[in-house]
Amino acid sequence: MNEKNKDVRVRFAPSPTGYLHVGSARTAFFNWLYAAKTGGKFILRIEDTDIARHQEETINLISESLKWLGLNWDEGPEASGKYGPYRQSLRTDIYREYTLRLIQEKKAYYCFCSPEELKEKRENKIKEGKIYKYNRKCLKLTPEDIQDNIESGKPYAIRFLVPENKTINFKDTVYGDITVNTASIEDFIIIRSNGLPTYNYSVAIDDALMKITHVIRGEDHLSNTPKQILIYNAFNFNFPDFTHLPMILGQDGQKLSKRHGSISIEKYIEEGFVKEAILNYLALLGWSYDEKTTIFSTSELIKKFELSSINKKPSKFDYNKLLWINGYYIRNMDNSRLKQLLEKQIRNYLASKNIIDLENGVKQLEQKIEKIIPLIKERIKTLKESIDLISPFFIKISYSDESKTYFKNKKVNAPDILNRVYKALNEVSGKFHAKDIEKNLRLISERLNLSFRKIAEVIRIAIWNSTISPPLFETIEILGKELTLKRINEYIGIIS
C-alpha cells in the first residue's frame, strides 16, 4: 500500500464510446474534490484500446464536459505532463515491454487457441453445469512449438499465468476488507489477438507508472481489482488504496440508464442545467455529511468531502431533486451571471430555430434581458425554461387557433376593453413606467366595473398569446409602447 504521507495522484480514466455519463461524472466529481482536499493531482487518462466501442469524437466531447463542470486536471492531454502518453493507444510500446518482461519470467505465456475452440469449450461446461475455466492447453506447448506457431503467423493473445492456490487481500475504503483466493481466477488474457492489452492489464501498469496512489471508481470494476493486483504483485508494484463507488439506480431500482431519462451532463447542458447543481447533486450520489444538509457549494465539498463518508448503499437518481436544486441555485444566482446565461440561451435559440423575423432587435437583447430577470427568476428551475419566457419579448408572436378563437362564447366584449387599453396606454406619456401603465389600466375596471382580471386576460392574450405570462405591466414596458400597440391592434383585427 502507498505511505500515508506521500503526495495524493488521483485519475479519471474514461473509455471513449460516448457521452458523459452521470456516473463517470460523479466518479470524475469525487476523484477531483479528493485531489482538491488533499493538494494532490487529478489526472485525466483516455483509455481507448477497445476498438470495436472506441468513438474518437467522444474523447472531445468527454473533455468538453468535464472542463464544462470546473474539473479542470492537472496532467492528461491538453495538459501533458511527465507520466505521458495519456491515451493508452500511444502507450502500445510501453506495454510490448512489460509482457516480454513476464513472459521471460514465465508469469505470462502465449494461447494459440481460436475464439471458436474456447467458445465451444465454454458452452460444453456450461451444458455440463460447471463453471468454465481455461484448461492451460498453451501452457504445455514447448519453445518450438510457439516459434513454428508464430513465424506461420498463427493468431495468438498472451495470457497472465495465475499463481496457483494464493490469498489476495485488500481493503475498499468503502467494502472493507476483501480476500480472494486466486483459485477462481483463470489465467486472463492480458494482450489480445490483435496486440492491443485488455482493461486490467492496461490500468494496471498505467495506475503503477503514473503513480497512482488513490483509484476511486465504480462498483463495478470491484471484481477486476484482484486481477490487478496479481498484475501489480508480478512487477512489485506498489498497489493504491482503492475506493469504489455504489451503483446510481433509477427511480425503479434498475440501473440507471436512457430509459430513465437524461443520464450524460451534455443532454443535461442543453437542458440548461448549471454546473453548480450538477455537482451539489452529483455529490448526493454515494456521499452525505450529514441526514439534513442538501446544499454545498463547490468550496464546501472540497472542506467537507471525505472517502471514509462514502456510502454502499446503491444511490437512487430522483430528476426532480435535481430540477429543485437546479432552481435553487438559479435563484440566488447572481443577476449578472444569469444575464450573461439567460442572453447565450435565448442566442442559442434563435440560431437554432433560424428566426431573424424579430420584433425587438437582437441589440436590445442584452438591456432587455436585465430588466426581464426579475420578472422569471423566481419562476424557472431550468435556464431552458426561460425561453418560453424570454422568446416573445423579441420574437414575432402568431396566434394560435385556440388564441383567435377565445373570447368568442365568453361574457366579456373583448374588442372593446382592447380599444380602450390601446386609448390608455397611448396616453401613457413620458417615459413607459410600468406605474404609469398599472393606473392607466386600472382605470379601465373602474370604468366598466369589471374585475381587473378580467381585463388582464383580455390583455394577456393580445400581447403575448396566452393567459399566462410573466408581471403584466412590467412586461407591457419591456415589451415598449410601440410594440405593445401594434399587437394590440393585430389582435383587435383577428377578433372583430
Contents of the next structure:
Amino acid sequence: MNEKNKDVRVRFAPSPTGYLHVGSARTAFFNWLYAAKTGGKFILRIEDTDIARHQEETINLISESLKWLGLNWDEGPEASGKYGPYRQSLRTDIYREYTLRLIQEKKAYYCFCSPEELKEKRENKIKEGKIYKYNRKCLKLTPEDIQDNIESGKPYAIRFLVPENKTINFKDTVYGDITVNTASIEDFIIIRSNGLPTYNYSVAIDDALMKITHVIRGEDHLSNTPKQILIYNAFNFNFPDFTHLPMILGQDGQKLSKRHGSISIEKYIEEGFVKEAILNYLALLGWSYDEKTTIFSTSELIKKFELSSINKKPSKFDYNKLLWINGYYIRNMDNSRLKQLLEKQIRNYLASKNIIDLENGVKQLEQKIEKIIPLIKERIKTLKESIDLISPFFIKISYSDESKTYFKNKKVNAPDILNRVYKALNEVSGKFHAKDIEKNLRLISERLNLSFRKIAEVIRIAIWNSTISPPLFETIEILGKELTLKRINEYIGIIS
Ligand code: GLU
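Could I see the form predicted together with ligand GLU next, after the form predicted on its own?
Next comes the full complex, this chain leading.
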C-alpha cells in the first residue's frame, strides 16, 4: 500500500473498442478529479492488445471526447511522459522481458494445448456440472518437450502458475475487504498465442511500471483484481489502492447499454449538452456530497470530491435529470459563451441541412443572436433545442399544411386581422422597437374587441409558422419590419 503522502498517479485505461460512453467517461472523470484534488498526475493509457475487439479509429474518438470534456492528461498519447509508451501495443518488448523472467523463475509456463482441446474439456466439465479449471497438462512438459514443440512451430500461450492455496487479501475503498483463495483461480493465460498479453497481465505490469498509486475503475473489474495482485506479487511490485466504482444501470434496472438510448459522450455533444452539465451529472453517478445537493461546478467538485464518499449502490442513469442540469447550466451561462456555442450549433445545423436559401444570411445570425439569446435562454434545455427557436429569424420559413389550413374552420377572420397587423406595423415609426410594436398591435385588439391572445395566435402562425414562438413583440423587433411584413403578406396570400 502507498504511504499517504506519496504523489498521486492515476490513470484512465480505455480499450479502443467504441465511443467513450457514460460509464467510461465517469471513470475518466473520477480519476481526473482525484488527480486535480491531490495535485497528482492523470495518465491516459490505451489498452489495445485485444485485436479481436480493437477499432483503431476509436482511439481518436475517445481522446476527442476526453478533450471536449476538458479531461486533459499529463502523460499519455500526445503528451509524452517518462513512463511511456502509453499504448500497450507499443510495449510488447517490455511484456516479453517480464514474461521471460517469470518463466525462468518457474512462475509461468508454456502451454501448447489447442483452443479446440481446451474447449472440449471445458464443455465436458460443464456437462458434468463441474467447474472447469485448466488441468496443468503442459506444466508437466520437460524442457526438451518444450524445445521440440517450439522448434516444430507449434503455437503456444504462456500461463501464469497460480500459487496453490494462498489467500489474496485487498481492501477496496468502496467494497471493503476482499478475500479470495487461489483455489478458485486457474493458471490463467498471460500471453496469447499471437504474442500479445492478456488484460490482467499487461494492466498489472503497466500500473506498476507507470507508478500508479490509485486504480479507480468500474466495478466490473473487481473480480479481475485478485489475478492482478498475483502478478504484482510475482514481481514483488507494490500494489496500488483500489477503488471500484458502482455499476450504472438504466431505468429498467439493467446494466446501462446502448439499448437505453444514447450513452456515448459524442451523442450528447451532438444533442447539445454542455460539458459542465455532463461532468456535473457524471459526478452524481455513485458519488454524493450530502445526498441532496445536485449542482456542483467542476471547481467545487475538485474541492469536495472524496474517494471515501463513493457508494456501492448501483446508480441509475436518469436522462431527465441530466437534461434538467443541462438547462440549469444554459440558463446560468454568460451570454458571450452561450453565443459562441449557439452559433456553432446553428452553423452545424445549416451545414447538415445544406441550406443555401438564407433569407438574411449567416451575417444576420451574428448580428441578431445577441438580441435573441435573452429571449430563449430560459426556454432551452439543450443547445439543439435552440435551432427551432433561432433559425426562423433568418431562414425562410415554409408553411406546414397545418399552418396553411389553421384558420379554416375557426371563427377569427385571419386575413382581416393580418391586413390590420400589416398596416399597424408599417406605421411604427422610427426604430422598430418592441414597445411601439406592442402599442400598435394592442390597438387592433381594442378596435376589434377581440382578445389579444387570438390576435397573437394569427400573427405567430403568419410570421413563425407555429403557435409557439419566443416573446412576440421582441420576436417581431428582431425579425425587422421588412421581413415581418413580407411574411405577413405571404401568409395572407396563402389563406385568402
Ligand atoms: N482496458 C480496461 C477497460 O477498458 C481497463 C480496466 C482498468 O482500468 O483496469 O475496461
